[in-house]
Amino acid sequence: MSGSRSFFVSDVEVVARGLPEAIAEGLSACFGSCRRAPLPARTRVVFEVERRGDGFRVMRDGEFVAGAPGESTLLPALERALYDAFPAWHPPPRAILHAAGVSLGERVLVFAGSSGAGKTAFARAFLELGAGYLGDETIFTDGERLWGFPRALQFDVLPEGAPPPPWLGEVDLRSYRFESDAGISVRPLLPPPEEAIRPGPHPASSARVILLERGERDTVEPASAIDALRVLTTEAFGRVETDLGPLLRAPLRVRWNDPRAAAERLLRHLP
C-alpha cells in the first residue's frame, strides 16, 4: 500500500508520492503543519519513491538523489534528500539561517548559535509562552522579509524503547522511528499548535538575533552585530551572500541552564 503526502518550503509546493503507509504517516507527522506556503507558491516539485527489491529509490522530477536499502532507512533518506534540495530552491538573494523562529506581537526573535545551544528548546519554550511558530531549525531571509519552515519540533535521538528524559514531556515517540548503526532509533517530534503557526513572511527589520549558549546560569547581555552576523554565516546553510544588516539590530546573547527560565529572562529584558 502506498500513498503520498504534500507540503510547502516557501514557495515551494513538495510532493511525495509511492510512500509505505508508515513512511507516509512520518512525514505528515514531521511536515504537516507546513501545509500553508508562506509566499505564492511558484513551483512544484514531486519526490517519487520507487521500490527496488528490498530497498528504495528516492527520485526527484525523475532524478535519482537518494537510496535507502529497506523501509526502516527511508524516512531519514527523503528528509535528508529534501533538505539537500533547499539551496537550489533558495538562491541568492535568499539565505538559508540555521536558526530557530519565534513571533512575538509584531517582532521576531531568530535563536542562532551552534548545533546544541539551544535552539529547539528555546522555539519550544516560548510556545509554551504563547509565542507564535517559525520553526526550530531554518529561517530564510531575502534581507528584506523573513520567513520560517514551521515543522515540527525535533530533539536528540533516543534509542528505541528508552525512556525520555523528564524534561521533554509530551512528545511522539512513535512516528519517526528508523534504523541506524545503533540499532532502531527514535527521534522525538512536538508538533506545533495550529494556532501558532506564522511563519510569515514577516519584515526583516522586526527581527532581533538572540545569539544562544550554554552556561552555569542564566544571564541576558547585549551583543554585537559582528558577532551576530558571524554566527549567522557560519551556521548558515551554505554560503550567505545576502545582507543581513535588518537582521543585526541590538542583538542579545543569552546564556542559560533552564531553556523555561531564561526564556522568561529574556521576555522581561525585551523591551
Second form
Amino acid sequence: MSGSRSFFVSDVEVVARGLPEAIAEGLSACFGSCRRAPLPARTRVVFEVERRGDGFRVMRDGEFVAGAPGESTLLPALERALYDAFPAWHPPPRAILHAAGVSLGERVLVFAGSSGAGKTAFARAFLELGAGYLGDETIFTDGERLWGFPRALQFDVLPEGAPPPPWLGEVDLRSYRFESDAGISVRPLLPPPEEAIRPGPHPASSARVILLERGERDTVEPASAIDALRVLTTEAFGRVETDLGPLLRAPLRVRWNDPRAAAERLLRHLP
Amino acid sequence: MIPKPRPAVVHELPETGETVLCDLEGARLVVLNAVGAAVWSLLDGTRSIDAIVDVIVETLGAERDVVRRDVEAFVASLAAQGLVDLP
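Having seen the form predicted alone, could you now give me the structure of the form predicted together with its partner chain?
To see the whole picture, the full complex is given below, headed by that same chain.
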C-alpha cells in the first residue's frame, strides 16, 4: 500500500518512497512536470516515508528530516523537507533565485519579488500568452546559464470549502489538500501544459529581470540594475556564489493590479 | 597589517559597467569604483596594505601618500560592513 515517485530538481534526482497513495498522487500533482532533468543528473537523493503509529517520519538518505502527525500533514512536511535541502544540493558557484521564469523565443523573463508579489500570477499570464515555462518560484544559475524547476504553478492557500477567487478559473482545486493549525486547507495547483515546459538551460545573457510589485494600476518602467541585484540576492534561497551581472541587462519594474493586463502591457515594452 | 577578505561575490553590471561587491547572504552590497575593484581583487589574505599600495601606485602612477590614505579608508569601510576582517 505504498507508492514511490521520482522527479528532478536541477541536476538532482529526487526519489520519494513509502508514500501513502494519496500523498503519491499529491506529489505527482506538484512535481509531475519535472520528469526531465534540465542538466545531466549528478546525484540522487532518496526520501523514505516511514509510518509510526498514526503519524509519519520523513528520512532523507537515512537521516530524520521531518515528522508529520497524520497523512493530512505529510505532503507539506515532505515539500518543506525538499525545499530545505535545496541549497545543500547545489555546489557553488551557483545561485538559487526566488523567481519565476518564462521563455519567449530566445528571451527569458525572470520575475522576481517577495512572496505575494505576483511571480505565479505572471507565470500563469505568460503561459496563457503562449510562453514557455521554466518555473513559478525557483530559477538556478551558474552565471553562464539559467534553468528552472517547472513544478505545477502553486497559488495562495485557501480554506477548504471557501469559494475560489474568480481569477483562479480552471485551476484544479482538488489536487492538494492539507491540514495545519488553521484547519483543512487547499493549495490550488495548475500543471503547466506539457508543450510549454522548457526548463532550459538558457544562456544567462538571454534573461531580463522583471521586478514585481502590487500597485493600484498597471505600470512598466526601467529599474536600476543595482535594485534588481538587491532583490535577487536578498530573496535568493541560500547563498549567492556567482556573478549575477549577465542577468541584469535592462531590468524592468512592473507594478500591477491585473496580472493579465499587466503582462500584455509588459509585452508591448519588450523589443 | 594583512586584511582578510570574507567570502563575497563581485557582480559586473553589463550596461553601467559598475562593479558591485556583495556578501554571500545578500545582506551587504557595495558599489566599487575602479580603484576599489582593484583593491578588492588584491585582497587575498596574504597581501599587506603596504603591498596593495605598492601595486596600485605602480599601476596608476599616483602619489603614494594619497593612495595609502584611500586604500586604508576603503579597507576600513569594508571592515565596518563586515566584508573584511582586520587583525
